[in-house]
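Presented below, as structure tokens, is a lone chain in the form predicted on its own.
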Amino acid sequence: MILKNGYIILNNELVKKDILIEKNIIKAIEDNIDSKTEEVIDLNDKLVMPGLIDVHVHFREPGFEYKETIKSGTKASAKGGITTCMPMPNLNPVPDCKENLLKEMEIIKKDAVINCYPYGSVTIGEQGQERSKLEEFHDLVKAISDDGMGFNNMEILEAQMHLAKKYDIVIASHSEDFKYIKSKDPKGEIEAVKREIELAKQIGCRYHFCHLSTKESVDMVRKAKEEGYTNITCEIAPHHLVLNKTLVNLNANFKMNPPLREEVDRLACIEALVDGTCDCIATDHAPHSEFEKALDFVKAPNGIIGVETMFPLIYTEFVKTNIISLDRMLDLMVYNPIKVFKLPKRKLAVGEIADIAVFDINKCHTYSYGEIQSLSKNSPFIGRKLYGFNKLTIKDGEIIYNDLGGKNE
């Protein structure tokens, strides 16, 4: 297979190259590759990148298949140009022991169309009362989390931190103090981040903050990094970078946790994106049924889908506008996630596995309800005009998504 007339990112510049793939390996990246004996795909000046990595998704299976399944979630991810993801553990059963984790992994093996590295939980049932059986399954996961629930039993968290350090895996925190769960006051995130940073400094485990959303939180992570605590990392979701609380207007497709914050917080998140404080862009892809999202705003569940719009949002709002560079974009959505979570290497280079995504950065497209691959449709970005929608996804040398024949508007 030859991908012709695509642009790759080389030293922060777009450079036109052909790419030869044989079996599952990139065999050549050159100016003009002889195509006489190979299948040729003409990319017509689109951007070719390593497949994206999303370290924070909710695929709902097992337990909540009416919202999303491993199959539908990974297909939606493939549509978005994502070839590696990390599903969160708020499932039924929760992967808090080896037996439960293996149930999820069996479904992944059977149905996933992209690479999936599931989280284990930090506590039994994500209830915060008893630590999960990490000794049983540490060798099967890259990270553990109780995402959706904040850590409020510091004794249990400290014990799991010591084990996470021993086994060299990440603890990923949904930082939220229980005192503020109902009000969603930003103090809930700020106070939790403050105490967890101090504990992570003391113990030295690899500690990752999920979906940071406040100025104070990113400031604290920045300070920890400046002090040399490279074990402390964080992610920011696209919606906290492009939306603020003035847009909610009782529309449950704008309801998530952490919620949309003030404009000063959004700007602080962008600053963290620019200056290196933010390590990863992660979607917190959280599908819910249309029935659930149609409930009264207070009763509707938190969360929005995001795997199909991650790249277009970041490219349109921050790369096309020269707020971040092409290289920084690569780091945020490919190379830093690999580094933080010690995932298998993925790189657009000769000799590497062909995990590739092809994005149309030249034409604007309006994201529509009808094109959504996820089982759930709870996106605040329906109707938004964006550049950079994915057109072709290749995993292990095989095409898993192809929209090169589609029309843009």
Ligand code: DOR
Contents of the next structure:
Amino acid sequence: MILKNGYIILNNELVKKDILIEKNIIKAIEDNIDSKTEEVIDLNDKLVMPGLIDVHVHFREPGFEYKETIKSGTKASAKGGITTCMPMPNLNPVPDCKENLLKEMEIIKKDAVINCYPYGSVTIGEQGQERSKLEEFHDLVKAISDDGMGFNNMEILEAQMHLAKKYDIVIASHSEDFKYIKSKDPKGEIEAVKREIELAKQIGCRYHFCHLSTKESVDMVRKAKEEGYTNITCEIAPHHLVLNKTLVNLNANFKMNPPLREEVDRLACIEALVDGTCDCIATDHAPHSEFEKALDFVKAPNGIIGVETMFPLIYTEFVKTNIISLDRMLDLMVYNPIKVFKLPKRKLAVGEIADIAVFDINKCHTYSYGEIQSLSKNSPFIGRKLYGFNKLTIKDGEIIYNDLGGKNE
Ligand code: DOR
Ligand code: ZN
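Okay, that is the form predicted on its own; can I get the form predicted together with the ligand now?
Once more the chain from above appears, this time first in line as the rest of the complex follows.
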């Protein structure tokens, strides 16, 4: 297969190239590749990137298949140009032991259209009372988390941190102090980050803060990095970079945890995007059914879907506006996730596996309800005009999503 007339990112510049893919390998990247035998796909000046990586998704299977399944979630991700993801463990059964993890991995093997690296849980049933037996399943995971629940038993967390260090896996923290769980006061995040960062500094395990949303927590991670703690990393979700709390109305599609914060917090998150404090963009893709989201705002569950809009939001708001560079965008959505979680290497280069997404950065498109691939439709971005929707996704040399509209669109 030849991908013709795409733009790749080379040293922070867009350069027009053709790409030859044979079987699952990139065989050539040159100014002009012609062949009478190969299938030719004209990309018409679109942006070609390595497939994106989303280190924080909820695919709800096993347990809550009416919200999302591994199949629907990975297909929605493929539509968004994501070829690798890390599903969180708030499932039923919770992957808190080898047996449950293997159950989840079986479904992944059968149904996933992209690469999935599931998280194990930190505590049994994510209940915070008893640690999971990491020594029995560490070889099956890149990371563990109790996402959705904060760590409020420091002895258990400490014990798991020592084991995580021993086995060289990441602990991903949904930092939240239970005292503030009802009020959603930003102190809930700030106090948890403060105490966890101290433990991570002392113990030296790889410690990753999920969906940071406040200025104070971003500042603490920046300081730790300045002090040289390379084991401490963080992610920020697109919605915390693009929306603030003034937009929260009674529409539960604007309800998530952590919630939308003040404008100063949003600006601090953007600063972290610019100055390198933020390692990864991660969506916290959290599907909930229309029935649940139609409940009274207070009763409706937290969470919004995100895999289909991750790239267009970041591209439109921060790259097109020159707030971050092309190279920084690549780091945030591809290379840093690989480094932080020690995932298999991906690169748009000759000899590498063909793992590619093609984004239409020249066309503005209104994101609509009808196009949503995810089983749940809870997006606050429906109706938003964005550049950079994905048009073609290739995983291991195989087309897994194609919206080019014919060979010569
Ligand atoms: O908004 C959220 N939704 N935040 C979480 O931490 C969990 C997630 C979910 O599982 O729905
Ligand atoms: Zn989450």
